[in-house]
Structure formats: structure tokens, C-alpha cells
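Below sits a lone chain in C-alpha cells, taken as the form predicted alone.
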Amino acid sequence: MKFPERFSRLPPYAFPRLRALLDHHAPGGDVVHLTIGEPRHAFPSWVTDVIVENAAGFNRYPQNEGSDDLRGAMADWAALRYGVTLDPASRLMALNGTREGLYNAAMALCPEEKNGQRPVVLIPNPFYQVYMIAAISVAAEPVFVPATEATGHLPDYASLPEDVLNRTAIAYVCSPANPQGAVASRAYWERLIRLAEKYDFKIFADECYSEIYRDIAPVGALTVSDELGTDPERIVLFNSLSKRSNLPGLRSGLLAGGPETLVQVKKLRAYSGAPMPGPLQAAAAKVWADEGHVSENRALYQEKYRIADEVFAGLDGYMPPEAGFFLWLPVADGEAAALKLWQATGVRVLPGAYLAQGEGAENPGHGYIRVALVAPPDETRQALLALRGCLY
């Protein structure tokens, strides 16, 4: 039986190569896991108490972008967020978790050819693996462009030559980074707008961890492009109650574009989307609309920061992220530290090749692991210093 070839090269996902390396090992120690970016901090109690109330929509199909509540929900954030307008008919639409958007986009929005060549997608390196594969599925080529310590943890497209720009069709951004915790500055956007608008490619901002940080809110793309009056077909902005809620399994995510953007992505989205059940929908516009428990999960974080510096101080290379709950560590080599610190602890990370491209030194992930702030208090602050103890 013949199989795509386009997916034949594909590296084993981060998380199966994981178990790989380490689950026919015993741990040293009890497990903790810091591997996954999966919330553990309760969300709003209220949450199920909504869907509950709302469950008879079990027995409809929901609406395909969205119910009204739910964008106008959205619609009122990203005003408070980002201080833009956005319409919620025509400039927004509720995902069934961001991977989704951050996937179908590309199928809708990616051209066959960008100046009579192959369209070329722009990735950060290390980077999500959705925007990898995404790039594959338009027959796209995915530039990898490394984000590292040279270049603030942030890539610098505007270094690529001017053939790759020419054919450049979308530039996909993490902000705040994942896994570095680098934030985009306004003059990041403000350059990478201009080189957008220069080579005319979109830019697909995925602002998913927006929500957590030190002690100043990233500014967003949508705020930059609205201040420059740039093109709002420009900007694709993707977020989600995930990070923000402690939501993963709720599945909300949102995409904001220009009106033409939200035509096509429906249209895609139409005849092979599957939207958010409908009483999940009422439950998420409630949380899109609340910002307490958002206040109340961050200080959470932020302990955990404090935690993280405290046990990393005087650790050189230690990087304290500016957001976002990852802590992006220096080692020698990712994989035999991870091995080493399962084997002698019992904590669980991801060697940091796992989310990046290239062969041994090159790749930009080898010499790091990746740790998610994930668990609570007392137990990160034990796992740190079992981390620290083991690996320097």
C-alpha cells in the first residue's frame, strides 16, 4: 500500500521519542512531571455549572465560527487586551483550540506560488510542531530560522536573503516564545510588520501565553499593526483560554484577522472544521469575559518565577523568561542531561532537539532542556533543586 511521501520524513514527535529515551529506565526518585505544557491550576469552578446549564445544546450542531455570545465575548478581550475594535462577525472566529487555527489557516491562506515560485513558510527555531507540518501540508517549503541567545530567543527574518522573502508567504511568530519565554518588544512587531508589508507575507502571531508573565503584559501584534494603520489582512492573531484558564481540555481558542482572512478560513473551516460543542461555546464566552481567575493564575506563576530565580541564581546561562512557564536551561547536551536527571531524581524534562530541527550541535534546542512550571509550589521548588543538584 503506498503512503504519502510528504510526511515520510517527519522526526518522531516530541513526546513518543521521549518515553523512548527514558521509560525503559527507572526513575531515581518519585516522578515529576515538567515535560508537557499542560495546565495544573484550577480553573473557574463555575466553568462546569455553565455547561451544565447549557447542556441541551448537546443536541444541535453548534455554530460553525462561533455562537454571537462567544465572539462578542472575544470580541470585548481583545478590546481590553489589545485595545483594537474588532467586529465580531467578520474579524474573529472561535477554534476548537488553537492547533487547529494555527493549522487550517495555513491550508486556507497559503498560495500555490508566490511570485511564480514555491511559497516558502518562515518558522522559528525551536518552534511548535504544528507550524512544521502546516508548511508541509500546502507543499509550502518551511525555512527554519533560528531563535537563540544571538538573537534574543526571537527570530530575525529580516536576515534572510531576499530570494527567501521574495517567495515568503506566511511568517509564523510565538510570542511569548515557546519554549524561551522571549517576548516580542513593540519594536520587534513594528520591524516585522514592515518586512511584511515589504515582501507582502502574512503573519501568523500565536500569542497563546500571552496571558502569563513577570509583571508587564506583552504587547500584541493586533496593538502594533492597529497603531501603524497597517492592512488588518496582514496579521493572523491566534490565542486561547488553555494557558490563560487553565482550559487545555475546554478547547477554545480564537483567530482575529482582516474580514477577507475570515472569509477564507471559514470557508475551509465549512466544509472540514469541527467546531466547539455548543454548551462548551456558552462555558467560554463566561471565561473569555472573566479576568480575575486570569489575575489569580498568573500571581501563581509568578510564585513559581520567583521560585525558579531563587534556585538558578548564580547559574550561568540561567535565562529567567520574561512569560509563558517554561524555564529553557543550559546543558551540555539535552538528551543525555534528561536521561541523567530521570535516572537520578525521578523529574521528568524534554531535551530541548526534541522541539527544534537540525543534527546534534547544529540544532538549536541540543544544548538545553525544556522545564514546564507546571506543578505546584512546593513541588516545582523540590524539583529545581533536585534539577540543579543533579545537572550543575
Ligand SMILES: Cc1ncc(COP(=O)(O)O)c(C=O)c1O
Contents of the next structure:
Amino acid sequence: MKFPERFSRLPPYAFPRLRALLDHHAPGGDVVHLTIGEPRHAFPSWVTDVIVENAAGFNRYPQNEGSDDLRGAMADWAALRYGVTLDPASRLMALNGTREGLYNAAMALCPEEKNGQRPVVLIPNPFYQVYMIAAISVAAEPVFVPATEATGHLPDYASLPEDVLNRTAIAYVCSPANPQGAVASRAYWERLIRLAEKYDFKIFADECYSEIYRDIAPVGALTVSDELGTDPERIVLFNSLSKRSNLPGLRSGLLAGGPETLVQVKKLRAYSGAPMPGPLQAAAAKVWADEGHVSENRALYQEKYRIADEVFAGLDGYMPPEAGFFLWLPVADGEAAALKLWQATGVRVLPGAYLAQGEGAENPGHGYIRVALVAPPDETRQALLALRGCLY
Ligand SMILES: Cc1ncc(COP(=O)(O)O)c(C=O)c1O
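Switch from the form predicted alone to the form predicted together with the named molecule and give that structure.
Below, the chain from earlier opens the complete complex, with every other chain and molecule after it.
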């Protein structure tokens, strides 16, 4: 029996790869998981009550694009956070977490050809892995663009050759960036929007980490595009309750875009989408409407930024993250460092190369480990101290 060629060269996903690297070695101490970007702070306690109150909804098929209540709450949130007015009926839809949206939006929106040629999907390197699978699934050419120290840890799409830009249909951007913690500035978004207008491509702005930051809320792509009077079809915005509200298991994401974009994505998802269950939509609506728990959550991460800055003070190449909850720490070889750390201390981190494309030292993640600041502050401090002692 044949399997699809296009997926045949994929390496195993980052976490099975990590298990293969570490699990046949004994940990050198109490195990601390700093690998997966899964928040471990509490979500608001009332979420459970809302789900129970709405449990009768499990008896019905949920609304594909999200209930009126949920889309209304998302529109109010976008007004508050991005200062933009979005009609909940035509500019917003609910996702079952942003991961499926980042995938399905490419399925719905990437054309078969761009200027008579195979389309290109631009992907920052390193990157959140679904971008690549989306590009491969739509038979586009994924073009991985370094997002390294040299480029401020964001991709410099304007530096690409003209023939690549002419074929570009979609450009993914992650800000705040997973894993580097870099934030796209207003000027960055403006340049990218101008480039997208010149070469007629869509920007997929993945802003899942936008609510976890130090002092200043990262500027959103929608805010900048609104100020510039950009065609609303140019930007497709993704955000999520997973990190903002510590609810990765609730699966509430949002997609905002132009009316035609929404028509196309909704149509595809009416055939093949997996909508969010109704009682969970009811809870998500309440969570998008509440900011109190978000500032409390942010304060916990701010405490952990301070801990990290203290532990790594004076370390050559340490990048205090501007936002998000990862440290992207320079080492000689990420795999060797992750293994050494595991065997010496029991602390588990992810080799940077597992989040990027490229062989050996060509891989922009090769000389990094990613450390997720998801454990409680005390546990985080102990683990970071052990890490610094072991690797530096
Ligand atoms: C950059 C980035 N985008 C999207 C997601 C997916 O989030 P969600 O839980 O909304 O599917 C993640 C989750 O780790 C992520 O790191």
C-alpha cells in the first residue's frame, strides 16, 4: 500500500524526537519538564461552572464558525486589544484552537498557482511546525527564512529574491515569536504589509503569545493594518486562549480577516472542520470577555522573566525574552546540551534544531535550546540555576 510522498521525508515531531534522545538515559535528579509550551498556571475557576451550566449543548452539533456570543466576545476583545472594529458576522470566526486554523486557512486560501507558477509559503526559521505541514499539504513550496540574531530573530522577507516574492501566496509571521521571544514592531509590520501589497500575498499573523509580555503590549498586525488603511483581506490574524488564559485543553482560537477570506475559510470548514463543542464555546465567550485573570497570569510570567534575567545575568548571548514564555539559550550544540543537562540534573529542555529546518550547523536552531518558563516560579528558579551551573 502506498503512502503520500509529500509527507515521507518529515522527521518525527519534536517531542517524540526528544523522547528518543533522552529516554534511554537516566535523569540526574528530580525531573523538571521545561519542554512543551503548555501553560501550568491555573485557569479561572468559574470556567468549569460555565461548562457544566451549558452541558445540555453536548447533545447538539456545535455551530461551525462559533456562536453569536462567542464571536461577539471576540469582537469586543479585538476592539479592546487591537483598537479595531470587526463585524462579528463577517470578519471573525471561532477555531478549535489556532493550530487547526493555521492549517485550514492555508487549505482554504492558498491558490494552486501564483503568477502561473507553483506558489510559495514563507515560513520563519525556526518556526511553529504546523506552518510547514500546511505548506506541504497545499502543494506549495515552503521557503524557510532565517529568523536569527542577524535579523532580530524575525524573518526578513524583504531580502528574498524577486522570483520568490512573485510566487509568494502566504507569509506566516509569529509575534511574539516562538521560540525566540522577539516581537514585531510597528515598523516591522508596516514594512511587511507594504511588501505584501507590492507582491500581492497574504500575511498569516500568529499572535498566540501576545498577552504574555514584560511592560508594553506587543503591537498587533491588525492595529497597524487598520492605521495604514490596508485592504482587510491582506491580513489573517490568529489568537488563542491557550496561553492567554492557561486553557490549551479548551481549544479556543480566533481567526480575524477580511469578509472574502472569512467566506472562503468558513466554506471549507463547513465541509471538513471540527468545530468547538457548544458548552466549550459558552465558556470561551466568558473567558475572552475577562481581562482580570489575564493580568494576573501575565504577572506570574513577569516574575519568571525577572528570575531568568537574574540567573543568566552576564551570560554571553543571553536574550531576555521580550514576550512569550520561552528562553532561547545559546549553546554549542542543542542536542548535546539537552542530553548533558538531562543526565546531570533531570531538567528537560528542547534542542533548538527540532524547531527549525536545516542540516547540522546550517540549522538556525542548532546552537540553541528552548526552555519553557511554564513551571511555578520556585521550580523555575531551581531548574534555571541547575541549567546555568551545568551548561555554562
Ligand atoms: C506559535 C504558536 N502558534 C500556535 C499555537 C497553537 O495554539 P493553540 O493551542 O491555540 O492551537 C502554539 C502552541 O504551542 C504556538 O506556539
